[in-house]
Each structure stands twice: as structure tokens, then as C-alpha cells.
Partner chain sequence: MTDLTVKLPGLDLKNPIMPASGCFGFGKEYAQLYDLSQLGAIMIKATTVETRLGNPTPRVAETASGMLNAIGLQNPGLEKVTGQELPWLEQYDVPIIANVAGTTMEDYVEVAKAISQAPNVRALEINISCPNVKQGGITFGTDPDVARELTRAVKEVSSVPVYIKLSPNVTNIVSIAKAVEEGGADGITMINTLLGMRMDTKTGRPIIANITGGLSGPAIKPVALRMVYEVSQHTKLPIIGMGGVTNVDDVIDFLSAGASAVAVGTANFVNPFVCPEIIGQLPERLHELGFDSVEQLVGRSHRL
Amino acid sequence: MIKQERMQIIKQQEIAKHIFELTVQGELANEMAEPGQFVHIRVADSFEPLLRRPISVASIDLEASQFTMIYRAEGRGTQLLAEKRPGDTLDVLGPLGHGFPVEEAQKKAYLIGGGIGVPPLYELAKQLNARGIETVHILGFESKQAVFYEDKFRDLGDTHIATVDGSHGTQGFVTHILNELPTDFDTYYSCGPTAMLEAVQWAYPQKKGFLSYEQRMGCGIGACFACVCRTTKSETDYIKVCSDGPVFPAGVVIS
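Now I need the structure of the chain on its own, in the form predicted alone.
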């Protein structure tokens, strides 16, 4: 059930260049069910910035009524968010959207993420591991300075890192790594830039895949139509990424 709550900030730290890890606590955390869902945050108690910011959830701790988000501080809203400190409270609306279907994986899954699309894959990996699914993680970043959660992913399964400038791991994009890996998996899950999602689904046309789209949003609940995308169903068929997604089966969305 969607709730709006002023949650208490438990931890806030910069874990890579301009990348922040933020943990909050409150009853809303107990509503978290699916990896890949997101929350909408009001970053200031004023009318500026006017719109909330959509932030994906990287980890859920139901016992502690906490969840952790990872975001890049690059615009006015997220820079204000980065100024928040433990003990402050935060206006949070969520959980929003539909997440990754963990029940679709059978034995082995590829988790493919790019940049700030990596965080939701961490909670996904945890939940798949808990179901006995082997996970392989293929994660892409701009440079070594932007890499985060590498050790955390390694604790959950085989992990491969690509950086565009070659300063860490394989030089290039996640697709360079995918070209070298076996295709002995049954399901893939991916989140990241649209170009990366397109490349991934083209790489595995015969595999079952689920893609999480990063689209600009206004309301986050399907009312403003700011995040609509066409589908492959027909010329006039559209979906709203915030409320119909952000996760869709591969081959459904034309972005």
C-alpha cells in the first residue's frame, strides 16, 4: 500500500564520486515488497524545488523498518538531498511502481546494470539468492571513481565490472562483457540507460528478460503523463513508466 510518511534518516554517506547512500527508517519500509520499486521524495520543505524526486530502493531491512537508497547528486533536488544528515526527517511517498518478478527466474539469472541503474539490482540479487537462484552481476560505470557496491555484489555471486575509460575492470560497456560470457542462464534483469537496455535485449532475443526504465517523472503515480512511452503493441498504445512499470518484460516498450 502506498504511504506518505516523514521518515527518519539513519545514515547518509558518499560512497563514490557524487554517489550517495541514504538509509531511512519508518513504517513505510514495511510496505516494501518487490525489488525495483521506487519512492518519491520531497527534498525541501518549500515550494522550490516543486516536484518530488524519484529514487530507487537498493536494499530493504524489514526487521529494522529501514530501506536504503542510492542516488547521484547532480541536479538541484538531489544536491539538496545530499545535504540532509542523520536525525533529519524526510517526506517520502511510496512504495511506487511494479518491481522485478523474482519468481520468473528458475536456476540462474544475469543482472545487468549501468550507472545509477545498478542500485535496485542489489536488493534483487539478495531476494533471488534467498530463493536459491544463482546470480551473475554485470555492472557498468563511467570510471573507477564512480564504482560502488562491487564487494557487496561479489558476496552474492560472480561479478563483472566495466568502465567506459578502462580505469577499473573491463574497458567499455556491459555489452563487451556479455559477449564473453556463456548464455547458460534462464532469465535476465536489467536497469540503466535506455541505450543499454536496448543493447541487452537485442543480445538475448530468445531469453526471458525484464527491463527497468529510467524515465523523467512528474507525479510518480500515473496522473501527469510525463513518463509515457509507446509500446510495440500498436501505434496508439502507450504505457506510463511510473505506474505501469518501471519494470516491463523485454520487447514491450519503445522509448
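Rather than the form predicted alone that you just supplied, could I have the structure of the form predicted together with its partner chain?
Here we give the lone chain, stripped of any partners or molecules.
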């Protein structure tokens, strides 16, 4: 069920260049179910900035009624969010959207992420591992300074890192790593820039895949029709990223 709650900030720290990890506590955390869902955060009680910010959930701790988000502080809203401190409260609406279907993987899954698309894959990896699925993580970042959670992913499975400038791991994009890896997996999950999602889809046309998309949002719950995408299923309809997604099966979204 969607809730709006003033959640308490438990932890906030910069874990890579301009990348922040933020943990909050409250009842709303108990509603979290699927990896890949997101929350909509009001970063200021004033009207500047006005709209909420959609932020993906990186890990869920149901026992402690907490969840953790990882975001890049780059615009006015996320910079204000980065100024919040433990003990402060935060206006959170969520959980929103439909996440990655963990039950679709059989034995081995590839988790492919780019930049700020990496965080939701961490909770996904945890849940897949808990179900006995082997996970391989292929993660792309701009540079070594932007890399985060490498060790945490390694604890859960084989992990490969690509950086655009080659300062860490393989130089280039995640597709450079994918070209070198076997295709002995049954399901892939991906989150990141649309161009990356396209490339991943092209790389594995025969495989079952699930992709998480991004789009500018208004309401975050499906009422405003701002965050739509065209779909291969119908010429006369759009799908809404916020409420129909953000995760869609591969081959559905026309980007």
C-alpha cells in the first residue's frame, strides 16, 4: 500500500563522488516488497524546488523498518537532500511502481547496471541470492571516483566493473564486458541510461530480460500522464513509467 510518511533519517554519507547513501526509518519501510520500486521525496517544505524527487531503493531492512537509497547530488533538489542529517525527518511517498520480478530467474541471472541505475540492483541481488539464484553483476561507472558498492556486490557474486575513462576495471561500457562473458544465464535484469538498456536488449534478443526505465515525472502515481513511453504492444497507447513500470519486460518499451 502506498503511504506518505515523515521518515527519520538514520544515516547519510557520501560513498563516491557526488554519490550519497541515505537510510531512513519508518512504517513505510514495511510496505517495501519488490526490488526496483522507488519512493517520491519532498526535499523541502517550501515550494522551491516544487516537485518531489523519484529515488530508487537500494536495500530494504524489514526487521529494522529501514531502507537505503543511493542518489547522485547533481540538481537543486538532490543537493538539498544531501544536506539532510541523521535525526532530520523526510517527507516520503511510496513504495511506488512495479519492480523486478525475482521469481522469473531460474538458476543464474545477469544484473547489468549503469551509474545511478546500479542501486536498485543491489536489493535485487540480495533477494535473488536468498532464493538460491547465482547472480553475476556487470556495473558501469564514469570513473573510479564514481564507483560504489563494488565490495557489497562481490559478496553476493561474480562482479565486473567498467569505467568510461578506464580508471578502474575494464575501460569502456558494460557492453564491452558482456561481449567477453558466457551466455549461460537464463534471465537478465538491467537499470541505467536508456542507451545502455537498448544495447543490452540488442545483445540478448533470445534471453528473458527486465529493464528499468527513467522518465521525467510529475505525480509519481500515474495520474498526470507526464512520464509515458510508447509500447510495442499497442499503437494507440502509452505506458506510464511511474505506475506501470519502472520495470518492464525487454521488448515492450519503444525508447
